[in-house]
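This document starts with one chain, in the form predicted alone, laid out as structure tokens.
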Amino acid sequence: MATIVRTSPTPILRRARRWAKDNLFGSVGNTLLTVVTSAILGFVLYQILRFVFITAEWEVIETNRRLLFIGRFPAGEEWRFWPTIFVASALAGLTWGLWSRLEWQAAMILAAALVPVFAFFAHGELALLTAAAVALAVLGYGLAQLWLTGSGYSAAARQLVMVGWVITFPLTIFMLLAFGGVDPSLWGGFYLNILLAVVGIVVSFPLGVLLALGRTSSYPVLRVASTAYIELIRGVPLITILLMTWLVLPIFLPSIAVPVLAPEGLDDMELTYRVMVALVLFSAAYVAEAVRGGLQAVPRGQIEAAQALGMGTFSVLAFIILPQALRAVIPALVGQFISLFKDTSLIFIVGSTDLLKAGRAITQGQIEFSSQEKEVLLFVALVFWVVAFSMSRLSQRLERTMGVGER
């Protein structure tokens, strides 16, 4: 006669039961909630992937990425991209090499967001190129794990990377206008949102971290016209800003001329380097206030036993004080970084051609595709989910790298 024998469920299948019953399962109101919202979100998420698999013509995107991805830039000036995207891969496994490890999760994440990447985007020399740039991210982080990470070079290649990021937005920029450059006004596309964001951050930071000091100075005319200042761009909608730099800046701007930026004045500035200002001067006044609730967060009892021990005004501040405050609110900075980038969607106003611009373009002006709307918004959403759930996910890395929230 057979004996059965009961084998006991693994841990983690007792601590999945045990979680469920407490949180999902727990009363007839939390096991009624449970069923209907299941219920809900399986039928929201059965109408999606019906769509994305089934219905979906996804031709307009493969005919258009082109447009969707650099707008209007010239045919054979696309080389232009590919040294700042070279460098910026390379710095990226670095950084990631350096401060953090990589994770089988997070290794397994980029791996299967790649597989699109080839499949769908990446043709021909276009492929080689992706190529390159995903092997010297991985060339990178094999370095940084295996010979820089614990080793008596690790500070001081820290230090390079970190100026290597500095580096890299001038590179960009020279890239873009060296050698007869490509007017601005051909900029486009998701290009055009990428560089738009990073202008704003790399720029709105110092401006933000100043204006924040200023509002907290002990001279009053410092405090007055920061917090001036920050209340009024605050007040404000940032179409307003958007339309006024377009309208109305260059009545105000003198004529001088400005090398490569504006040669024949800066009342003539380009409409891109005028969306760059209002995203700066929009942003800086929000960082501003996020950075000023990190230097009330700094006790008071370190600033003085700082200035007892001699320290000066300035050391206390860039030693003491700043540190402690930018670590305090990165949760906030990086919100607003979030945030600024999804903003740059609205540029399309003022007529510069984004990626939101370039979907409209073609639903509106190729005829064969008038009817895929719903196709063109959905990528254009998932562009930008794709791009803010990142920056979200590695300032939680970050976070836990810098023990945010911990004493």
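Keep in mind it's a predicted model, so treat the numbers as computed, not measured. Residue numbers count along the first chain shown, from 1. If you superpose the two forms and keep the largest set of C-alpha atoms that fall within 1.5 Å, you have the rigid core. First, how it differs from the form predicted in complex with its partner chain.
- After superposition on the rigid core, the Cα of Ala381 moves by less than 2 Å between these two forms.
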Second form
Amino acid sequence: MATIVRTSPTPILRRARRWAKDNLFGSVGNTLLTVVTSAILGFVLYQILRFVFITAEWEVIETNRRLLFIGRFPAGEEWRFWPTIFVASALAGLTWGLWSRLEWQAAMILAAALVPVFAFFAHGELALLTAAAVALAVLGYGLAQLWLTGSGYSAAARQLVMVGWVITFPLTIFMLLAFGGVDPSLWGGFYLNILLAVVGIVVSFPLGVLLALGRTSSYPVLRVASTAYIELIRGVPLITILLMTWLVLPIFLPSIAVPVLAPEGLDDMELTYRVMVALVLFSAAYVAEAVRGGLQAVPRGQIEAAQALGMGTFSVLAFIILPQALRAVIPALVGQFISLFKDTSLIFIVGSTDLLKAGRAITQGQIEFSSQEKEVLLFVALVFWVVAFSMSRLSQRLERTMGVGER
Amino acid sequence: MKKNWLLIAVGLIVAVLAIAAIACGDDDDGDGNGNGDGNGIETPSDGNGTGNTHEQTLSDVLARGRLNCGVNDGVPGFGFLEADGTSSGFDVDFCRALAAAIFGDSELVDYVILTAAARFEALAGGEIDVLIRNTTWTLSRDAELNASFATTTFYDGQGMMVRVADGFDSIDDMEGTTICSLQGTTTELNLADRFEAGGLSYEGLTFEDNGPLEAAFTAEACQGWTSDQSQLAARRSAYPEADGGPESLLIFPEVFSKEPLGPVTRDDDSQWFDIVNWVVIGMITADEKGITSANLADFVADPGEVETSRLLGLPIEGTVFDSTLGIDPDFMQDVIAQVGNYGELYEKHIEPLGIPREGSLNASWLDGGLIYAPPWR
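Shown: the form predicted alone; wanted: the form predicted in complex with its partner chain:
Every chain and every other molecule in the complex is listed next, the one we just looked at coming first.
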């Protein structure tokens, strides 16, 4: 036995050696490149690790975690977040279990990620609540994997989960506004980034589809109006639009009261809502252009075939054109949504304390942390990256499920 | 057909230009002070402002039940966000004092976070009732921006900080040096004026934000760091030990600009202005008389001087002095009990920055400073 091990390495080692020889040390040039690159990489990695684990003082994040995540939200009102977080956690677990499987590597990474989360952010009561949210997610996943997948209830469960996601959004807003409510100008932190992104994505998507259909419509009125809208919005920077929602919009809008959104009249709408409207209108124009690309990709023959079968205009649209068009533009749409999510940090322009603004306020205003700017910015970047990367992975998953590129 | 499209295109361009003109027109406001705020442009959140303001701010505030106070969120000691999301600082406490005077409850304040660029518009537009945000009192602001400046709460001024190791003793030693400052017309202009007056040459290096500025200063990209002295002192007190600590830095005693900072109101409402002004004066008076939040009860029980009775709204031979400000005569009792007098605020917020009150412009006139209250009668 022992002699065999010594003379021939295990297959994996042999493969690794082969791979290294083929890819890294194939020629003198390659060897040189490998050595130089790994030296540079090693140096950069060393510097980053040294900063993260030795030089950096992370106390600033721990102390200000509340400010970073919920901004100026009043003390004693935090209970408003937890129903949403619990529901979303359970739904996330269910969704993962129903549509996918958690590979053990991914499970390990997630578990590892939870360690710093608990160490840093969860103390006392918060630890219990966070643990409950995690437990709900695990429970949801387990339920989906062990009982629902493969059983006869799988399809029904999927529909229920989708309904659940749809309900989560009004629930969030309800929890923020009901029972006394919290002034929207005090909403803040990362929660506000997420909220704005969700509103922007959810509302701008149907609007964008309608605009795309309008732009490709054969009715001149619809076509000109949609085209004008899209081109106008796409030609103006988001910062300008946001500034206009603060300065210009109240002058133009009539004082017509709209329930919930503007009970005092449209010209006196809460700035946070105005920003939501601005983000939706902005994003819709880009969504429209992405969707238009998909519409043009649907072969003419598909429509003619459907018409030959006697399908009406609406049926052709709903069952033939849109499913194919939207499937084709998932990457572009998700790209737009990720960029919208990142753009939400621009609302510092109208005085809201979002994640980035909170981070800047910390290092500018709290004198004891004035030298921890690097730590704060790195943390803010990490939080944004985690969410954006998750969105990107989700879109890849969606593409695979829907078979983009295979049909 | 082609002509129509041309018409539409031209129309669209005109519309866009018009909108752009509107948007830009509002950006241009008389900002530019050296108060060390490194924020970018920013505008206030909607504080349920009412727009119409003439002589009715007090009734608006009373009807609303809360005070809308425009503050800063990034100036240590003056206006900043605490870890729990609440506003705190010297300026912020004057907002609380106003709320205590008006409602008898210092907590009834909605803080509207403003940047330098947006503050006067927010005030003029009625989004805030009072602006207490490191704002320098100048002629043009007072006259052009429809703003009224109440009694100065803090006398600041632009100064210069250097490394002890470089061996400079005054600005006049700094021929040919590089000076770091924040972008902001006044800071840079004052710097240029000072060096020109001394017949010195220098190179300016400006930054958007204090973080990169400190990094550049630490890396010795510049020999001097100029800003308001209060801000320099705050940065100095927090200078990392790894870079030498506060002792490695020296702030010259010389001040080369005047920056009187205080609350600002709209100038079409003298009743409201008087309230804001006299709450500040009352806090200074209490400081002069040694009435603090801790010993207020003793003074209420035995005022001693007649002016103390008038200040605290206590009856003098059966009648209570009526300030005719439109708020409770004993409003200063609420202010002192819930917030404190001027000296208490200074001790709480400014001294920790490493700026002692003694011997400074902000000492009481009794101790040779400029903090002086007109008589309360």
